[in-house]
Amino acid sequence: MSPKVMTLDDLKLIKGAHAKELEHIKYIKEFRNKTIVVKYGGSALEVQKVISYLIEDLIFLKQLHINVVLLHGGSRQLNEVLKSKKIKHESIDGIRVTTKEILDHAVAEFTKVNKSIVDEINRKGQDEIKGIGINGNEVPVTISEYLDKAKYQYVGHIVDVNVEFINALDSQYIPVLSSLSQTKDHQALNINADTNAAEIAKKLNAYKLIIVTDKDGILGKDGKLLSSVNESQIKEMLEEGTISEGMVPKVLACLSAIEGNVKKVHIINGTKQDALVNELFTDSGIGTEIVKQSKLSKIKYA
């Protein structure tokens, strides 16, 4: 059964009678039949209500005939397991050193997270929209090589994406991918979820990549939220240290996607209800968009 075509009355009913209908419709027309890759992670993954917010938005997008692919992390869940089992772990250059023991726990935890998201999509989708889980250690949706086995052990970098595994899915389904990959010899590898999302977005020729986290977006030197920045401004902010710590890998993934011809990338706070819809379907948005060089000459504040 194919998703039904949404009308303006449906939009008012689902997202509220006070929605900016014309603004919404403009973007709905623009994004129809386009692919949007969404990466979901951070502490937002720990709160069931927040997961429900995102899933409601994803189902809404599918009903509007917008193709969505969801990628998720699971680092916080893995950290809790390692802590409970008193397994020591370290990071080098922001990358988790993944021993065979840690990899086994990562596979188990990421698989649990994947199943819980798929189950929630299926529950809320009510047979009209369905989720389908794809774990990269089981299905070779991405092929990777060791990033530096001596240094990071079972950590990979993606060298190929088998987009046919995703494109073969009926429009009824939302693919849900974990941050796991495998080598050509079928050895499972841990992959940075932001990098994973960027590579898949590029190979799918996605219209947008949206990084959903528990942060509002990119902050300027004055601590204020930036609504729009371009590539060179981002690189300057990285050099200056304005962008630091956990935001760095997210921003680097965004730059990679932009350079790979993804039209726009966004970083938004997914802990707020209707976050995804409000970022996509309003002129102002709620987070930070990163655009190509020619699109913006001045940093734009929220």
Second form
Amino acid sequence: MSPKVMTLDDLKLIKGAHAKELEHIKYIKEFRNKTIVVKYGGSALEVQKVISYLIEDLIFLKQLHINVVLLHGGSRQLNEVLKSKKIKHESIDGIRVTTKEILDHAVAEFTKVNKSIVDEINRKGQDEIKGIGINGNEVPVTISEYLDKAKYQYVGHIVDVNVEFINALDSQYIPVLSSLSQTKDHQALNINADTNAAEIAKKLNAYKLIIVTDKDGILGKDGKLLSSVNESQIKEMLEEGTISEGMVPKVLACLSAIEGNVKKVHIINGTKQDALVNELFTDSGIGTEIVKQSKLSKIKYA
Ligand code: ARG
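Right, and the form predicted in complex with ligand ARG of this protein, after the form predicted on its own?
Expanding to the full complex; the earlier chain stays at the top.
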């Protein structure tokens, strides 16, 4: 059999593959031993398939010696329970008014979500990587105060973060944190999961905060995905209303993380398989990255 002659296209393919490999290796090296906080939430996301994608990516990151901390919400599960029990609930300024009864259900539901994520990590991690659940109502990872008891009832805002619970863990563990907190007198409070993630990322001096949603990222005025934006551009977009509704609290949490020295923040669409890995290990990413002031002068479209 005569040997196959390489065409120019074959060579380009090899060269291209090599360039891609180098691109991946560059980031693998950069992120090694760094801490990445991943916030996972959004009602459409809390489905088994998406959790499965994300956990596969997180285990992969751990295998590359990147520290990951996972934070989650549980609003879809909570809403379902409230609906089935016919418990009325309302939101003021986008904040869920949390009565004692709703808080009890939130504790139960968020704990269940936490356990199912931890179980899935343990199943997929095959003894090499393990998940460990940290429920903020039981373990004082964050300390909070009532946001406005008369208005929102059992809703808190974080006043202190004790990351030693996370730092004390062996490197084979992925800490999985729920979005509950407690007062210094150990009263459980419901907290916003994005803010929680930003506060913990800041206190951990995280290299990155990644918000996993069911949206592709931040969209510009023309509705196109923005690949890269900086702090002042984000502020401008908030002022002119280009960023609106559900994206606002997320983006505010991102800004607070960036201002608090988290190097970079990303918003990505978790319903796409390998989303996290594609964002982290390619130059162009797949979502929106938010960087500090000096990095960019012009908005970069995807
Ligand atoms: N992989 C690089 C990082 O994680 C670049 C990501 C770029 N992402 C983007 N949406 N433009 O820092």
